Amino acid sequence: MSFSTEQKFWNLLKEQSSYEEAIGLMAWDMRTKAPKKGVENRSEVIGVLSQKVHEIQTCNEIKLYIDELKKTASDPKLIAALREAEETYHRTNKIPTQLYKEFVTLQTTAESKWAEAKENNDFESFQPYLEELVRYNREFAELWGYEDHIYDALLHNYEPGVTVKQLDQVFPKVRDELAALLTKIQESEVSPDPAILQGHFPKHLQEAFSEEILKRMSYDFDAGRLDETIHPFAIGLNTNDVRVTTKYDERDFRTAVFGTIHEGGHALYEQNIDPDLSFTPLATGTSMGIHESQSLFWENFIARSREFWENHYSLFQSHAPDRFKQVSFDDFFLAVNEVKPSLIRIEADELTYCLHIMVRYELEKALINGEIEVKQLPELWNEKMKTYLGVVPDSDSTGVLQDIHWAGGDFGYFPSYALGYMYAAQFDSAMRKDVNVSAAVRSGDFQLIKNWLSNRIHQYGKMKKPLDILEEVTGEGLNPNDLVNYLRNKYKHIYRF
């Protein structure tokens, strides 16, 4: 049987595809379920599989297939796919195979030394992984090159098209409202009272809450699964399996509760791309930042609403221990919404959580600068999370050590949930042109508000590129002043200032 070049092309992009589902799914099972002593095998066979990922990607049979089929191509998929074919095959040639295999598999393993180092507060045990890990980024910024800033290369990776330049006029921007706000809020007179939520709530109870809230959200249980890790993630093996994780707290019901809703948003974009994409590059979410807009939508503009609460808060009381019925919604509400600086990114409250990204993002920038080194961190940190929030940490593992995502080499990614948290102010503010979100919530029929967003977002996976659906869907660009609005508008009404 003979193929002709399209069919050549889709069959190449397919077997990629599939080592890298497998992949997914292997770093699904180290994350939650795979014994310790397994960590060092199962990385070396992910450096394996991801090398033969890279061999698909730079091979000269893909390079021909691309140059035949773009000069005649003219279905919409095609060209989407020989688009990101074409950039990735630029991208991954100038990284050799075999420098790539190394910092996949050094990758792997140096999660999982974070996790030990985490577990242990030994920041020091850490450190040579994450200098390794820093210097393989340097490396990958410099083959791939940039305009303007070496930190524009990784950025790349995660959200297309923004630049240092546009970040520096933003966030500074963003930084200093927040700032303002929080002040306003610390001399408010409305004081919530955060212990009502605290106490024994077992495991099992949150964990049965949180799949029904799911199940409310249109997440399909038969193509996908929540399970439990230490660092919440979601994963999208592909539009038929997509599985979400939690982390459960049983001192405090809202690290599980808000943290599966958070990658539920994450799951629904993933499960509901359209499935003519698979087997695709396309098939997946066009960006981290989209991404976390999907995924902050859902956990703040949704679930933290009082119109939610009002629907959902005798479901909740079904669940929890009997001295929350003792709790008035007024109370509950309240405290929900505490906004109060604390450690935590992933526990952080609405208002102060793009603080903890200013802090991330200012670090990791100097390190690909060269301007500070990974031994400075811990201190850096404290010093940046004291500006910002007014607190320092106790330990590096409630500091520095905190996230996965240094230890999974992804450096440029954290800036993407500030700017999510900003689209998903403007997707919100666009929502509610056509839908009556809030009637919605408070019914607790979230079908609507799935069905606009798989409509003008979801469906199209990587057809189109972040800043290009942002504008498309919103009107506008980049604008951070829906969030701030939002957040002044909800919070002078909480703190009554």
The other form holds:
2 protein chains.
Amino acid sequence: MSFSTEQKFWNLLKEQSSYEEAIGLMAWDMRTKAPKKGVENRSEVIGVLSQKVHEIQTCNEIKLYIDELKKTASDPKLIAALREAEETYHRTNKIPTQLYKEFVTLQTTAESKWAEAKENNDFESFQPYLEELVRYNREFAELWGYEDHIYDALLHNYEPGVTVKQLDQVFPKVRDELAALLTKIQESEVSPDPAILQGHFPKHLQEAFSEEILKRMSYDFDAGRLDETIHPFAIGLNTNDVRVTTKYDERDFRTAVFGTIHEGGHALYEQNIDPDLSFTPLATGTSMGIHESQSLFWENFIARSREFWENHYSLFQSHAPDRFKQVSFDDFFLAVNEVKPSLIRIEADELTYCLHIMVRYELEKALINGEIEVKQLPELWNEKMKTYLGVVPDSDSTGVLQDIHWAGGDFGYFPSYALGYMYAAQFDSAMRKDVNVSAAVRSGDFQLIKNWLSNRIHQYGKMKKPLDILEEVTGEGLNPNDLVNYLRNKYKHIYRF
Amino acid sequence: MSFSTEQKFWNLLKEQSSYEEAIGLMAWDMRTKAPKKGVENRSEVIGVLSQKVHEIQTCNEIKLYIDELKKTASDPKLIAALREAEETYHRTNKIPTQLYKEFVTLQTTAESKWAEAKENNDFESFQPYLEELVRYNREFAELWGYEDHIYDALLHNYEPGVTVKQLDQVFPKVRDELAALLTKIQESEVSPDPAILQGHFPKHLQEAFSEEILKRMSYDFDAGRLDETIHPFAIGLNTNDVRVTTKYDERDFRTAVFGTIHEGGHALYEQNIDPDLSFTPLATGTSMGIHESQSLFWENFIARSREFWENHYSLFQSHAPDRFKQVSFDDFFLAVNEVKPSLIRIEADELTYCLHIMVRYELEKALINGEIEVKQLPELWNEKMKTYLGVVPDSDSTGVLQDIHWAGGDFGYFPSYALGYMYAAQFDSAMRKDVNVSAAVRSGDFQLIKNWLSNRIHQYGKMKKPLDILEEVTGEGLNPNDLVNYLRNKYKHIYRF
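Could you give the coordinates for the form predicted in complex with a further copy of the same chain, as opposed to the form predicted alone above?
What follows is the whole complex; the chain from before opens it.
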């Protein structure tokens, strides 16, 4: 039996995708179910399969197929698959194997040094490792290449097509407008009382509520599962097996409710990718930022809206301690939308969250550009926190050391979180031209919303690049106004300014 | 970096073993947790990884390594790994790829034809497929080769080293002695009342009881899990991740209790293999029969013994409906040891079980030998059931069509079940020379028993062949007397003959 070049190309991608699905299941298993003693062996197995993925991505064979097929390809799926495979081939091959191995070793060491440093509030002990990580990232960026800014080469890993130039046109506006909104909120006489949200929330009731909301979001339980974990995530193994995980805090229902809806938003993306893209690199979300737009859209634009709770508060009450029967809807809604500057990014409300990202973006860009040095980070971090959020960490542990990203060698990742907010707001504005979102949310029927997202975004997987999707769906490029307007309109009502 | 031939050999085996671990996890997942819509894609992924295993097993490279290393190998682990890899290489390469593909296609079709035929009690519709399966098995056997009997070549797949000649020396004795015992039991005036075992057994209590027993057996929950499934199994992903599954029937506690202990016996074997054998083909049980000896030992020799229930009946009562407080120990013990000929193998008691196997062994051996034809099976089946068990199926669905094995193309497999009983009885006799088993079981402390099995059997994995282990542990070869004596002594007391 002899295969055409195109068939051989698809076969290689299928083999790669099969390893990735197996790795995905092993990763899910390790984070949900796996017995602890088996983890060491399992990690080695993941290592072996990851090596196979790497071999396919960088082999001469795939380069030959790509070069031959590119000449005549006309089918959009083939063209997109060739584009993705070629880009991966080039970027991966540009990093010498030895250099990459050194970097992986450094990552592992740096993560454990970071954990110690965070524990002991000792930035200095971590500083040399972070300096090395910055150095490797700069070296990778030079090898990958860029047009304007060295940092663009790193951004490309998470948000292909987005550049410093673009970010610097929109992020300062987001930053300044949100900081101004925050000031107004802090001057307001309205003061939410989060203490009313406290209570004992039995796990099984939280689980039932989470499942019910996922079902209403059109999450397909025949093509997924909901499990418990420590650090929640969603994972698409294939379009018909997309799993959500969540965490139940029996003292704070918000962790599971908003967390499940957030991960559910990621999962809806992966469940609704065109199955025809299966077994290719196209069968996943197109970028970190677009993925985040889907989770944030459901978590904030839907599940923190007045309409959502108008419909769901009674369902929530039936899954909460009796005392919630005495908590009025208005007090409850106000409390779950409290805006309050805080030190920790992952605990931030939807308004201040982007300000945390701005601190990180500005610092890591300057680091990679060589404008600042690692040793200046703690001081600069605290200055920016004071300027944008009005709070100053009392230790580096709750300041510059709080996130694992830099310790893992990830630079260029943070902007995707803020881009996710901006994309979500732009999609929300576009959707409201087609769909009566308020009425749909109030009625608890999310089908129209989910279909709108699936038709315009989900189904394409990686067929389209993030900014192309944005342009096609909203008719424009990155625009900070939708996010700023959404937040202003929402919090103007809540905080009455 | 350049590797020695030995290192290259181990690397290939590690790659194979990594695929196998990933396949194992995917199989476990499909049978316990996986969403139904994802199964189709997952099956393709398993297909891709299985193909990689096959490629390694049959590649020229591994043959070159084996041939070179064989010349000088002196380390026992290397020698055993070379022996296993070489045997797999030869047996797999002897079957032409095209022939094997035809067989796999036939298997799939035959299994669904069998399911229909069983449903409709229509042997004739299945007959042509079974004829083909026999034909392929005969062809494979000829390709693999054999010394005395063609059926030996098939036996080798499940019980390497065991031959028709050996089986025919022991099985008739087992068959006749058990049939004679059965007659005595049926003549006895003692009559157990299984109706007293009925009740409603809530799942969570069965689960708690199952977990407790597994813990007492020294099953390590940090290196395993207990989950629910439809057709229970145990699976060793690696020696530190060996999972048990069970089924909870709320009307009949015996399914979960004896099922969990049975699978727990399999799991103890896999958990206690020397970790130094990890990532080689030696890191699993040495044969179907030796594996079955471990599960049957725990299920029958331990968990159906008087001593076991003397210790555990009160624990059981606390996990059972209140009414069990009125059921006396003696009545309970008698009921769980009822011997009663029945039509269905998987529902058989420990005494009649082997008689079911004899029916199948004699028929499949004659089929492969060409002494009988497929179309004669229903009649011959019923005759043998009448002769050995005294019962005759009222339909082929509860007769010759009951098991999936032949429909899956598996011939040579059934004897391992009876060998498992015989091995277990021989191990039990040997153990009693070293350990006061009755006292240990009565005290509920199984550590001595588990250690005895681990030291003599488990740790070696596939380092030793089944009959070598038997010889080393018991000082003799296959011997039916231990099984016959065990059953006679046990049921003589129970049925007072």
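Positions refer to the first chain, counted from 1. Rigid core: the largest C-alpha set superposing within 1.5 Å between the two forms. Keep in mind the model is a prediction, meaning the values are calculated, not measured.
S.K.: For E119, decide whether the Cα shift between these two forms is 2 Å or greater, given a superposition on the rigid core.
M.R.: Moves: yes, 2 Å or greater.
S.K.: Under a superposition restricted to the rigid core, does D67 display a Cα displacement of 2 angstroms or more between these two forms?
M.R.: Moves: no, less than 2 Å.
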